[in-house]
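The data below hold one chain only, encoded as structure tokens and taken in the form predicted alone.
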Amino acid sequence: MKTDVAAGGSANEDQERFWNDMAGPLWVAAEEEIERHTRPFGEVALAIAAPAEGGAVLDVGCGCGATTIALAAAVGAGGTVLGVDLSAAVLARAEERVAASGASQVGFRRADAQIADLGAGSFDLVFSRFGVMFFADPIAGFANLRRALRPDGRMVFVCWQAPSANPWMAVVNRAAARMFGLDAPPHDAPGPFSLADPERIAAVLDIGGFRSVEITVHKERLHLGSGQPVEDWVHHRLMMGPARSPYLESQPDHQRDVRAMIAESLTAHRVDVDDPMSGLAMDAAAWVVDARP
């Protein structure tokens, strides 16, 4: 297992900064946490890719290991799993997690999967939980993925919904935008929520070069931020979000309220009102997209 860190750099500066300076450290520190919301929505990706044993699996965005592992299970010990992401830090903590499972089929690579060269026709499957909707130019990136299939391979990936129907996310990003004064970001730039409409995802598919494209739905109740308290999760989610730069301009007893205030709205989500460290019950949504050239 090795990590190749690609030469070139990237094509989505902003985010590759963003995933190595500030979302990378925080996605490593918040991995249970996290593991536990995005997993059901994978493992219903995984079920629909139905991964071929002895077959090559690409996993973009594969962050701290756990997909890619899972991949390497279905493929077995005559396939191979190569794992993409453009963090340094969750690269090094799915390194650990492989090496504790000794899946020796697995190698990751740190690159921009928008522009690196992942090898043309050299993988049966393309999978993705909640790692395409931040490229910059997403035709030139499911283009570049679609060079990487085989002619008879396919790209099963999972990206959110629209934020109305993701208010564990949407909740807290509007309060602040709110509190900071800031305008909502484009609907198509990068982020969770770039491919939120699924006409822009068959479009841009079709582009890229996939022709046959089923889209399903996908919603979970989430259970959030439970054994700490409410403005832990809040900070959290502000650092993730597009409020994070003000947030951390701000003076320390400024966030606090803010925290606080943000908190307080939280409140009906609650797992049990007179309990604040009971966590956060919230709906989320996703797309299911099954891509074929």
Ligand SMILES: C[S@@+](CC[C@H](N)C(=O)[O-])C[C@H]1O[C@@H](n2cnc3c(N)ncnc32)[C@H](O)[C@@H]1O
Second form
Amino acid sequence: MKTDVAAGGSANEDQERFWNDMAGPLWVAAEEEIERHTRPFGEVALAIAAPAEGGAVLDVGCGCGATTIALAAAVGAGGTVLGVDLSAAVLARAEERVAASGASQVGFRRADAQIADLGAGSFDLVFSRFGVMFFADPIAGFANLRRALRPDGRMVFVCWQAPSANPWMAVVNRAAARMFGLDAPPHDAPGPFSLADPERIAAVLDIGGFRSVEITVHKERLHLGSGQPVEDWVHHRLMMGPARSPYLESQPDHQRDVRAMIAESLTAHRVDVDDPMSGLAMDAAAWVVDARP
Ligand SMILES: C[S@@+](CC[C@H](N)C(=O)[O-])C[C@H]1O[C@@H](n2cnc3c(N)ncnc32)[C@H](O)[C@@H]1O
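Just the form predicted alone so far, so send over the form predicted in complex with the ligand.
Then the entire complex follows, led off by the chain already shown.
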């Protein structure tokens, strides 16, 4: 796997630290659960993207490679797919999965998609499932992806709608912010909600060089955290969310209380209110963006 990041090739050092050192290993450990709830969003985007057989595809923020493998199946043995990600941990898992799948037309590169030289006009399709919301400079990031596209190419990605439409993330984040006295992050800060405003998506893509942009809605009711105590699921969300530092820095007793209080506040979302292992049913909503130069 080629690596640009180690040579200082990242314009997103905070995100690189987060995804490489902290979130990547957690993402790999929770791969099955995460895959279950993100798969339907990726499938909708893949259906819209309709990769052509023999095409060249870039998978941005490819994570553990589930979409990379699906894209490889769509383009067939005559096509190519390059998965790019900031995190060595997820890329190692993606390489393992691809080796097991036998797909030989797939490559990976550890690089910052905002600035990496991906080759001008190299791809027929730029695809991403929740991997394009973390650019410190989204205009630069999308302009870089635009450069990598052929003039008749297409970019299709999914990104999260606003926190109010995604209680599965927002409820824990909000409760933790209250408990640790955190201010709400700016709405356009790099993170899961940075592209929540469709007007911002359209404006950023327009400046980035995309002329035709169609944005549609996809919603799911997620079944989360089944087979584990709600506190464990809350712990995972806290580790992935904006309160992770104060949470990690607090005393073990306080951490336990925080988890217990948030778990209690989620009782109404339990699939079976009498069974704390039954998991939670919560709404999620994303934008599916289909853009052409
Ligand atoms: C929310 S995860 C999604 C992973 C995967 N696409 C999936 O659906 O499971 C976001 C991924 O984007 C990667 N990422 C964030 N910023 C990036 C950047 N500037 N360049 C490349 N990858 C990036 C992260 O390392 C992480 O693996």
